[in-house]
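The chain below stands alone and is given as structure tokens, in the form predicted alone.
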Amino acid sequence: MKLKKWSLLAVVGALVAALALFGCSSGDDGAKKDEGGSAPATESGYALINDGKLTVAASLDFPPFENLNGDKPEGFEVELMQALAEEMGIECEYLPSTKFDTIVPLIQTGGKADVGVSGITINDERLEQVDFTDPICDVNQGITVLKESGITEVNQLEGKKVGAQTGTTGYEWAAENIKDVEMVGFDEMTAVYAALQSGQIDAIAVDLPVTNYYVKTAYTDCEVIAEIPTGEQYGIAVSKDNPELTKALNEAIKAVRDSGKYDEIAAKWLQ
């Protein structure tokens, strides 16, 4: 009788714990992660790379709207990025620099940052790949030569080579509307002018206020010859997994535009 008493308290006990373990490994592990094992939610509904940090990829090579200062990344962008981490009460950290042409497929795949820019203009083709946060900048896009050049008009180009960053939309503009242009993408802008200083290219075609600041500051034989009216705005790319985020995002871009913080930040960068 003793010994059928405690063999039943045993199968009981193993029972219980088999319960208690099989609970635990659903329900937490599901809090924790979601099926794709993604970052889990904020408070706010949102998720982040690394909490409490807004993780940005970027190409450091882009100014006035980021560029690398020492080893410290600086521009209207990052201190628009900064000031709406700081609203959404988080911190702001940017990755070593990213080529341009695999930011939107980094943030479509998920995992290393939570959001890039980089004057990332909003178009059908990355909108199917992610989302976008509202407008942050409108641009249009710029052609510069050297002004020894003897070139100033576009239609001079005609059957020449220019160059552009690979994935820009000032590449995709040149191509489609210089009558036989050879095109000549690189991975960085300032590749781009040193080939035009050389003479591996004849003209650059690129936004126009990256363009007005690198003539202004760094290549002062060059000049700009024409602006083309694209009508292009800049937006942050967000995962399309993450809408909670780009929310928050909007209104965060929103509360800085109304404190005039964001005409404080355009007029240090893009005046």
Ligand code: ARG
Given for the second form:
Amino acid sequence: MKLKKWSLLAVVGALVAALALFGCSSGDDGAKKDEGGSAPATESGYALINDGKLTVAASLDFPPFENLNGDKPEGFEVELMQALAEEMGIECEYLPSTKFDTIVPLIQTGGKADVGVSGITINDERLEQVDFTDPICDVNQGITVLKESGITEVNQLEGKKVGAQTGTTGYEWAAENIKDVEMVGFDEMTAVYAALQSGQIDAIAVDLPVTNYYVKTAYTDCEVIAEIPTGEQYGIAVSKDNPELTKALNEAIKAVRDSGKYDEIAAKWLQ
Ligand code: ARG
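Now that we've seen the form predicted alone, could you pull up the form predicted together with ligand ARG?
Every component of the complex follows; first up is the chain already shown.
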């Protein structure tokens, strides 16, 4: 009802009247909100599920980007989101860890989280479902095996079993590029490493910084044998109904890059 009224007002160009009616503080923002967004617009023109808070959906199994330390989310993207929220004058709250391949649909459906942040590679398929902010990180894929396996090159994986997290670009790359591969999908990253250690799979395909981190810190019997230059970029997923939030996040991203805060967080978590 409210939206219809807004659209009509926008169409007839009665923007000023609309602003007076709904108390928006910014003309442009008010006009663009007409496209959708079920939650009420904040003063800056974007909608938030919970007032004054950026609610984040993430799969917290992807260090150094996001991981659980006890029950506390930590990592590069977690600190970046905190910095962006601070820049926007709001708080940042993580939902309990969510299965990776449900995050983009969850943002598309709306109602639970404002943004999805989970080392999510911006790609055409996802861009049909959600909007993404400007890129926040560049990554490639990596192939990991057990040290004792004798596998040193990707072409030795022909006809073998490769594990990956379901719905990821690593899964897709391996399925499309390793000849006669048998793909095995897992919900959680740690389950993929456990499967490698137990011999259920012969290799893992996952984002290079993540596998480097896991191998260095936890799975020391594994080794990264190849970097696959997929040239991926992570973005923050936002509902297509909330373009003002994407815009505000992009401004915040620019601000933390300009202030040196981005580099500070990157230096702490990424090498
Ligand atoms: N970058 C890859 C993708 O977008 C993998 C992301 C997995 N993220 C996670 N938090 N487990 O598909």
